[in-house]
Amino acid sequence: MKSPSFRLAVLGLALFASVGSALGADKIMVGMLPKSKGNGYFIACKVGSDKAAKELGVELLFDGPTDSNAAKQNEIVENWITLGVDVIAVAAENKEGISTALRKAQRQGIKIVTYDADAMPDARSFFVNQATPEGIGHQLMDEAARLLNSEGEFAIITATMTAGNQRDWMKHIEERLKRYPKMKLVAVRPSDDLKDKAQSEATALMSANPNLKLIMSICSPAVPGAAEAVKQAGKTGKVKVIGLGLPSENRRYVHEGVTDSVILWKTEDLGYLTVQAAVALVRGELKPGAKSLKAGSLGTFEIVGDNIILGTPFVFNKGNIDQFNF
């Protein structure tokens, strides 16, 4: 015969559990990992994130480094397989070395999907790619011929030198300047996703090139970064500036007449499409082979291979930018 103590243990326990059914125990958990949380650009993916999240009942774990970390990235992963989420859902700062973490978590059942930047492909499920590394690197080229009627020389601010997205956007910007002979690339400086390090490096640029005619800054930060670089040195018109960056961060800039364009997808949607595919994963719905998914209020998107496409990037500048608040 069981002791009264012990069968109070017991009839402890079972309380315990299903008060941890009632508050939600059972719920999908996602963990979300951005290349660094502070950043403005992932700041508004994580608006369209929680919003999915709430429409889907699962909860949202949102951390990543303060600026760009590949190694706290995969402390992150490492402490999310301990905790046993359902899914990872990262933005990788360095292709090759999340991806061993990566896999240790799909080991361990844990689904993954990459968003912004990818992974190696056998360390993820499926990439939710904001564009084409293709068709970013020939806008960002292509706006930056027009802006100098195809002739001059021209910089390119990075955040860093091993991040994939950009090496991939890198090499597509360079394969797109073989239309324009008349342009040089004269620099590639990292930025390391700060904005008064880009600063920095367009004042540098800016010195040691003085016919340098524009700046394309291919992480948002940098764009401001660039912008105030060029006002401080007197140089508005005169040295260009263009790049990926957030419409809410380069508003005055425009509006000035410092920065010509900004390139960009709506970054809210990226956020809110990595959730419905990370939950879509783990529930089943989305599987290998699949050509479109349904993505909540967001309606259907095209696959292409394992690539869930958000869409073409999106010029903004003065005659529109005030459209958008993100």
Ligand code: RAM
Given for the second form:
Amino acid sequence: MKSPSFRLAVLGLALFASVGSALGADKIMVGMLPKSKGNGYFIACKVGSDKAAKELGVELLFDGPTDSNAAKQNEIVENWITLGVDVIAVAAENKEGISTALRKAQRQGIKIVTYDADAMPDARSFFVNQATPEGIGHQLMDEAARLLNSEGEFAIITATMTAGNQRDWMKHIEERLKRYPKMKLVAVRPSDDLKDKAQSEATALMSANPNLKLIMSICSPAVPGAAEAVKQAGKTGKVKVIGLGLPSENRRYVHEGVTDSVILWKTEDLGYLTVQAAVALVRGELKPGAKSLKAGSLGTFEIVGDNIILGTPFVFNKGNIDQFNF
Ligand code: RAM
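Please give the other form, namely the form predicted in complex with the ligand, since only the form predicted on its own has been shown so far.
After this comes the whole thing, all chains and molecules, with the earlier chain placed first.
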């Protein structure tokens, strides 16, 4: 017969186990880190991430800096290492900076994927890429050329000057610019992924460059920021605005004729695909060298090298922007 103290210990363990499972301790835990959790772009990604987490029965921790802040991203990764999450999905503010913390997580057995903005290749297993950088860069440049009849000055407003995804896209914009010898890129300014800062940068760009014909914003908050500046300067139609922006944040300006078009991918799908990839990696269903990934209700995605590609971007304009609510 077992002693009363043995029984008590077993009961305690059983209780601990059932409380643990009620709290989801046996569930796969996914830490999802946006560049900033106040940015509508990442809020839209979260809608899809939540959906995938629910379908897959995993626990999703979604946390990030309030505004873009590389040091704060590192801190959150460190916290998740201590907590012992199973997998971390990161949109890297600073490619090199975050990679040290991610390598440390990998050494502790935590799986890593990146999405939206990549880290160094050895610091993650896969990058869930919204589209190819060439595709994004060329589409932006061709759209600008179409609007200006391939002639005139334009400026770029980016996120931070160190943001890896924007840097990659810019390389391809500049490469494509060679096709349009009568167009001139006069300035590249940072907005820190903030609408207000983009607005003041756009105002300054217009005063410093009286012949400016177009502002191309390549981070989402900067598109409505530039549009507001153009509108307030009374330059609607004279200085055109395009960029990578959310339909919801630009609808008004597109209808007012301030912004011609915005280009983007389905952010909800990016969030969904990221959580699907993260969980497949933990479950061993996604292994290095894989050529495709089955991602729940979104179907199968191609993997090129270690990039899981979401697809090609859409162009939202007056004719179709009302059909999209993200
Ligand atoms: C911002 C972020 C993000 C980028 C989008 C287009 O919200 O910088 O990284 O992909 O814009």
